[in-house]
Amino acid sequence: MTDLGAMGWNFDNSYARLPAALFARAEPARVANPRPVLLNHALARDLGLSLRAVSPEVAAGVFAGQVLPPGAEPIAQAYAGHQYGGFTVLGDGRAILLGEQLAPAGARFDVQLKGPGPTAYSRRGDGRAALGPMLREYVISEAMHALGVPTTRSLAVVTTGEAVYRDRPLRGAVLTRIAASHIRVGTFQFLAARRDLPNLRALADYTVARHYPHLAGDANPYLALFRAVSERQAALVAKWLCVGFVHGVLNTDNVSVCGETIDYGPCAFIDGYDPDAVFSSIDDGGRYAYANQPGITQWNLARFAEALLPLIDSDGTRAVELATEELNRFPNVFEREWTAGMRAKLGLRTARDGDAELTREFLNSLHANGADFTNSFRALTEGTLPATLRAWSEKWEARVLAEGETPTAARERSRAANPVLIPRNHRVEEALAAAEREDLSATERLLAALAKPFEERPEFADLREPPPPGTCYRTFCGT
């Protein structure tokens, strides 16, 4: 089966006629042979593709880039950043843009290609991605939408029958990469960098219209855009901290401006808690440790103020000032929706004074006791919280109490917000390991359990613990 207009592409590439000065015309490079790993039906079915209307050997040659589905305009995306805060310009150097899917229900969706080859941005490097890394961002990534958390998803992965060299020779694969969009902090960074301010209005007016409408008739649509996108990124964050997530490249090219998390490098998922807690092998000073996101958030939302600047008002002075103003709601929103996400892990109904507090005494408590971060707030929903917590167990049902709730009650609406699994470091690795001999049970055992992260089923009881003690884990980003 080869007509690949049967898996019902519908492309419309909104993106691609924007300025050229945002993008550069791209072509996937030619692979030896491409073959299927994993395929995420459930995704394509709600963008309205089917890959069963086409051979897995016909699906893997287009998710490799080898052939074009019908509509496709393949383009590499221009942006900068600042990394671990120093700027510089990028680009998608390992990534290309197929365009823009409509899906039955009328959202719009980038469908992009991760490491298949050099494009315009690649500043010397080879284009190409290995098969670890690649798995592990369809687990994470796909694990982090189960969770409830806003993200980029994984509709693909494939090998490309050829090797990619990093310190050894690795398996070439290429991702399929699905995203509300891929417009990040970074790309308005891109035209104000090169005070071009005719393009950085096209974007800020065509980010509007795609991802925030009802701003469009706003006083000022640029302050607003500002305020929208930093409250998107405070629900965010506040979310990756209940799960206990650390992304580990929190760079400014990595801060999408939908609210969507983006980039599954170097990050992973704390076990025991700590607030120092730094995964990436780069991250020497703690840039991006687990308690510094909010902050460093806040450091790139500031960058992508500075960008909008010359939008938001003529008047220089005028335009610093209404976007202060903003950036300084920022720890306050991300305040009120980490409460919020933390009130529902403890299982509270109403909102009270002291429960920021109340969360902040449980999680001093783990740290002290080196407790599992995951586990522990199961254990608080199953009633076998250790005696190590007694005392803040009895403030706790105090506070359950005093709003007319009993324990059971408290404990039973606090399991749909405490995950039973999420994708513990050593188990992805175990999963990775033997995914590089070709066996891929172990990853797609994996993802079934965390298809289903809240519910508790016996036969995963083993993903549930954390790995062994003095276990020093560190991440890399595998480029």
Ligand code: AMP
Contents of the next structure:
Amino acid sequence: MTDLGAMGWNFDNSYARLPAALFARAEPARVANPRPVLLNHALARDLGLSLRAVSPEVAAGVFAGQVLPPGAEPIAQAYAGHQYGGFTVLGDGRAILLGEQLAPAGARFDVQLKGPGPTAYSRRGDGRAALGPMLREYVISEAMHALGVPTTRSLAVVTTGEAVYRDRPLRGAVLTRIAASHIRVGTFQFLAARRDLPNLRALADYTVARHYPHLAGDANPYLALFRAVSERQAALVAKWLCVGFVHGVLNTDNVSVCGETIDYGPCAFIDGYDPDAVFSSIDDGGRYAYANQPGITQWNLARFAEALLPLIDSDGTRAVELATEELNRFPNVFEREWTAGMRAKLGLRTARDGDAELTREFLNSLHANGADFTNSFRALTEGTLPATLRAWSEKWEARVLAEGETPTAARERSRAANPVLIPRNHRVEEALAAAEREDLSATERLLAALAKPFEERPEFADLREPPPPGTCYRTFCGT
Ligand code: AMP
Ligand code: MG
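Target state, the form predicted together with this ligand; input state, the form predicted alone:
Next comes the full complex, and the chain you just saw is listed first.
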């Protein structure tokens, strides 16, 4: 038995004390040869962990699920979800929650292995993951964090020394995911579909206590929970649009009630601005396209409201009235969050009527010219907008002067809202292809660059370039 105490594990297992319907005990599969690929020492420090307290080989054993941290009670979580509009009962088919790390500052974080082998919810899946998609989640989730977008984090990627079989054999891997929690809209739907009111109430009370403790004393804490989750989702999706992120598979099981971006599958960042941008090979109808994300989030919240109805009021009609009133606030809350985010990108200090229109004119012009989203906003910051935007620039300057600012000051203010670097798809793909050949240098370079996305560093200038014209990027769900 290896002594893992020195790593700083401080586990609790509050989810495993919830009603048994919500989870199944699980055990990570034995694997041939765990090897470390990426270890996130900075994140570990924030969690009160020291990954250097043990050898990389021992750390790999932990993150492959071969040796459990002291106090771990591994479980797979039950949930359901609307996938592309159709309701399905799911659950962690390829993920195991080890426990909850209590960090030094007092916060509680789920520590979950993704790809550790089958669970009670695996159906016909193998419960495994391939290296490429796990590295992709690591790179993109850490980039999102550095961009200031709420997200699950990535603590480690290890290979298992075994092949996983997709359309061809791939290197098997396990990602260690850190989340404020893994409670999804679909977790509520799972109990609501079973008409399991006592357990639904237990889950709602747990969620309030864990994520929204200030609501516990509210006259109607369940309606207040719905409002709070809606507001966090509105803020989250506004942030996605401000960095050009397309989640790709916004099913209700991929919507976290604490408002973090979760379940990185066929996601991608846009290069050229296109509101209809879709990357997922199976999203034919564009259900989860860039500009559809606010609307689909409201649709997902409607499913959340339905699940909560019996808790909101014992009179069904009254419950629907109350929930509908909250749900109808979503478009305004989203518009407020989006306008605030875009105002920051335009370097504006105060809020004025017409700001949303000024932003939309800018975006329409990018769309018409096929201009790069990230680089165009950064060009505003750097004072290098092209001549095609001359008329718009004059309007922008007039708007800036109207609040008593200079364009130089506004550009300076916009610096912190307009990233230089995003994880561009062609660069991520290039890095993952090299990693599959056991060359991690491009992945490590990408991580170093994306850790400080607002800094202009000449050594990473190549990562600012959009892909060659005509490149069409597609992502695949079969991860
Ligand atoms: P995701 O695409 O990660 O949101 O997964 C959707 C559902 O499919 C979840 O219930 C997963 O647990 C399940 N799933 C995905 N891949 C696998 C796999 N290789 N083995 C078992 N279940 C899986
Ligand atoms: Mg999912």
